[in-house]
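The form predicted on its own is given below as one chain in structure tokens.
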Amino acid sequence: MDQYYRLNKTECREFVGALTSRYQVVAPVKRGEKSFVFARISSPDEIASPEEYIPTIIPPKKYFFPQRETILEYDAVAQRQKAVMEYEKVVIFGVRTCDLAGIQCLNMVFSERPRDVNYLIRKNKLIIIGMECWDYCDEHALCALMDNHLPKGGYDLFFSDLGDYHLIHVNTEVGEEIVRSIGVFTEATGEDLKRLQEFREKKRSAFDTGIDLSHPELMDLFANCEDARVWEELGERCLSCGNCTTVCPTCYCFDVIDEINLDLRTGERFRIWDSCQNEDFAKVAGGESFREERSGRQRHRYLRKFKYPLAKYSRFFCTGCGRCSRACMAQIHIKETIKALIAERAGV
């Protein structure tokens, strides 16, 4: 499946518009000044401009990996349990590449044996439009860095905006399902196939983190770290919320935890989100614990998005997305902590 249409900008609300009569739809919606979150549109008014979207609070693994999920009802007395499965069928708009590449991080994760059928249910159940981006949302985000700023694929219909019209990119039998039923496509000519190849070279050139290294030093510079005098001032900074892991898009510690009604009979297994910068995360029998200091922990993350996944998946798990900068109260920034690794390396 590779086949693209064009969809005129005068036609994208009645696009919209068939979209939410047909599906429960979130997008990307404003609140307050610069905060954005993924959340359900009956009106494509609702929807964010695309020039003033930055990343969402949360991204939207919350749709795949809910905050809190039933995985079991019991009854303790008659010995009688459910497996609970929770899913909708949910459209969701506007993904940025960044986030894109956070949900495969999540799929290669939940898809190892033993497998998380709650999750690969779930995923099986929701469609993803994606939204190309076309210059950085803000000084935090270094997907370019992460080599997430061009699509790779995740996704069911990718937009692309070419000036007064989008260049749609199908990517699956659902994404066709949809341009078909929806008519108000046409077919992409060979032009447009040339000017969204010139859009993407001029991306190539214009997305500049500021941290000039390649993959290959990327990887270099995380795998002799951890002895760094970096992990001790973030140390004395770091409050401990869980802010970071909470925003981030490829996050997915959970913990499990039985709650009994009322009745003292019946009850409920849940899972919910969990952080590794909570002082009781890495709490074993005995009260010990191997992560008791907060740089110990602050390491720890990153070496979980830039060491740890290479030798199992072969990639960073950080997407660029700079949630995480955004969110910390401490003003623990991702790109300062990298500079940061830089300078120590040189003797600086």
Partner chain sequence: MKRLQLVDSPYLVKEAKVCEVRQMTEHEKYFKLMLRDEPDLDHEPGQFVMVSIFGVGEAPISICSSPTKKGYFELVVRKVGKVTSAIHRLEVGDTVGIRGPFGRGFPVRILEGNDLLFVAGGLGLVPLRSLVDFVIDNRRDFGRVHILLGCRSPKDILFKDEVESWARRIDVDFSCTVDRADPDWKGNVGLITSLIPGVDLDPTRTFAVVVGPPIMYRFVIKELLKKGIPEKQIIVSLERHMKCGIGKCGHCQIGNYYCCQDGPVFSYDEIKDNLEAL
Given for the second form:
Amino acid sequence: MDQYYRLNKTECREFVGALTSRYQVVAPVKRGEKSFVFARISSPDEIASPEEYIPTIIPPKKYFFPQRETILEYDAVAQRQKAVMEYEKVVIFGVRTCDLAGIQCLNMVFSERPRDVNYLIRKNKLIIIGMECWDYCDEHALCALMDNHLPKGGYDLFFSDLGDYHLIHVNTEVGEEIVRSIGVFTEATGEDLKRLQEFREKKRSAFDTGIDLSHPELMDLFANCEDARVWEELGERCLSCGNCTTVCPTCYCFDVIDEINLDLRTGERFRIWDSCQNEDFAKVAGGESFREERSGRQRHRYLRKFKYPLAKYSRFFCTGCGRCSRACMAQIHIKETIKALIAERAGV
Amino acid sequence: MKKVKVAFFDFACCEGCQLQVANMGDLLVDLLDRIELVEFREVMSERGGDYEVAVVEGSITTHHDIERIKKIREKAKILIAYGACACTGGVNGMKNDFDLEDVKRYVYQDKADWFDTVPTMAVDQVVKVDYYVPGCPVYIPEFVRVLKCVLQGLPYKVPDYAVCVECKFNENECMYDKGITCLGPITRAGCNSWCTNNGNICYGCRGMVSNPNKNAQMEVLKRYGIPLEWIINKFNMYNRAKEIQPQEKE
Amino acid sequence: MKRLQLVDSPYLVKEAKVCEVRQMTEHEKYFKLMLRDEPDLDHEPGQFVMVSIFGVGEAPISICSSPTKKGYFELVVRKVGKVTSAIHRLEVGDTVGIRGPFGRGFPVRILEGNDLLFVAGGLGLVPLRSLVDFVIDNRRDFGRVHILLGCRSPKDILFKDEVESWARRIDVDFSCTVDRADPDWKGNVGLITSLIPGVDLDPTRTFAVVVGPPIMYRFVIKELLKKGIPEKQIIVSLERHMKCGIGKCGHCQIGNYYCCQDGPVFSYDEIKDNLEAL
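Pass me the form predicted in complex with its partner chain as well; I've looked at the form predicted on its own already.
Now the complete complex, all chains and molecules, led by this one.
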């Protein structure tokens, strides 16, 4: 049966304090005027206020699939190799539902055969504490359109702020262990669950999608959009800076690079995030690039969120977090692109 | 392992790149296991002898420079241009916006006739360059990476994507979000967004990506209310003399 | 950050010894390799391997030998970048890393019993040779065999001795053309598409296997369709940038396919509506 607990807001500090004394904890902290990052915290005061919070510059994927990670150590002269994976045991606190969805997408990709062992081992070293949003963080969010504004698993514990207390859903044994070992929780009653339902009911109107499309319709929109003029238009505006893919919670493309040490015999092979928006991404050794135009690269990015993964994983790979739109200096906004596609199809 | 003989030379520059190398610390000690320094003005008093690798800092700005760099090229098996001045002309390139005689008079006044000058050139506008390490100053991890490629006899390619890529990896707040202009979107990465990590903007010291979307960049500037002339001035600070040539890629 | 050793990492390489090296043309070298710990690579014609040089990197390379040749495998490498430059420096006795074989090769079971039309342009002969040799070594299992070969100039013809031996066989119908002849050349001059109309074939029972530079496919396929060969009987092998070989890194994606896992071999009907394929 589903297990719920209450945590009075007056005890929140004690909870986070206890958590940081037992684990390495990361949570959203303020980076600049309008930006947040997941970073190590040592006290509850460092956590960004939920009222102010907008999705962090880079999603928590960086803990699952780091920007740069060593996959092989070697000695080129002795021809010795050692495959390695790097990990840290970390509690990720304050993961919103959009980012929980993003992690679920990455889980699917990396567990598909041939499996990515590095990712799969690392993900089991991480503890995820989710947190519910009651309203859009800003105008770029489209989590409700992607149906990711409600929790659908993917966490150990999940916090819903119900006014003067948090209601906590326990999803795993690991989560239960945290609740049990930090004795500041009380068991929830039927009243609390009813209250949660009322809050979620109110959420319906708060999360108006603004785009009147069901998921099958959205799927259909992207199924046959290859020739749309929208892509040309995006191509003209795109700077190919790669911001949209770096900040995307479901972008996982990478490059593999060797770095030899100055002894010119020992070294490491590492992988590093790469972007389909970069000029050379699809260029073969002979010089031919299969997505030479920016329009084709932008289309590719969108189809990797709204078309290709549906056939492979039966879900959209856009979580609705809105990071790509926020990070785009050219103001290529996902909502506008969808609206433009709709208009184009309607012949406007 | 036989040590490779390396000579450092400087032309018109501030010698800041040499200073970066001299300040490498332990890494320099490791490096000296691999190379034998035969000339390096900032750290050695004696000089001379043969060399296989010439590491050249600075831009070419006089007839004497032209002759000297040609001689270095003749002697060296491998020539590395390092630093913005050598790779793109660097700040010295700003001279090319003015009449040469005026420039000379302004700087040397009544002694102007004693001095010789030509328009600022990057090293590869005079001789063939085998490796580039752009930046003002060079980013030491990249400099070492290039040296290792030289020692391995392998090509090195300066990244051809924007500084934004690395800046985002480092989760810096975007300068544009702070209302500040930054050349990151059109400048070649490879410096691990060194400047923006430290709160500064990107000045484009590594040269432009090979295929920047100029129209789009202008649109962005317009939206942020930044005059085009201002950004061109900013970019020309390092890149007036020339753009770095696109190189081969695996 | 802690580090764990992995024994089942897909990035571990197998050691292979270089047992023969031959300069083929100005830019291409031939390598014969033997795995140290396994008797055979156990590949299908048309598959590829990632060749790894520690301290330099990895590059995807087509296997050009047939699995009917036991105990070794062969590669032809064009020197175009950092990794291939390092591969070109390998000498007999050196060790190199191998991952794979990867990908979906030519559908040999389906080809059996049918007539075959091989169309190879330039370096495309390299992956195609793995299938040609397989067919020749199992010649009885296949119907008529036509081989069309196109090259830039006579000096660019790879595997010249072998190609000449195919031309001499009575159970193979062979034609060759070059874009630019030299004074000694007595054969055809012109594009490979010019050879197709003259081939005598029964389109219903012919599978065309086409490998060449990207630009070639569209023109060759047009000619093949004109001959009446059904779309699903036209087989191509596509080259893409690759980094991992295991369908993760994203570089080789062609629409919904990962070339390294779903390809590199595709039938034309699988990819004809894919905007990025040809």
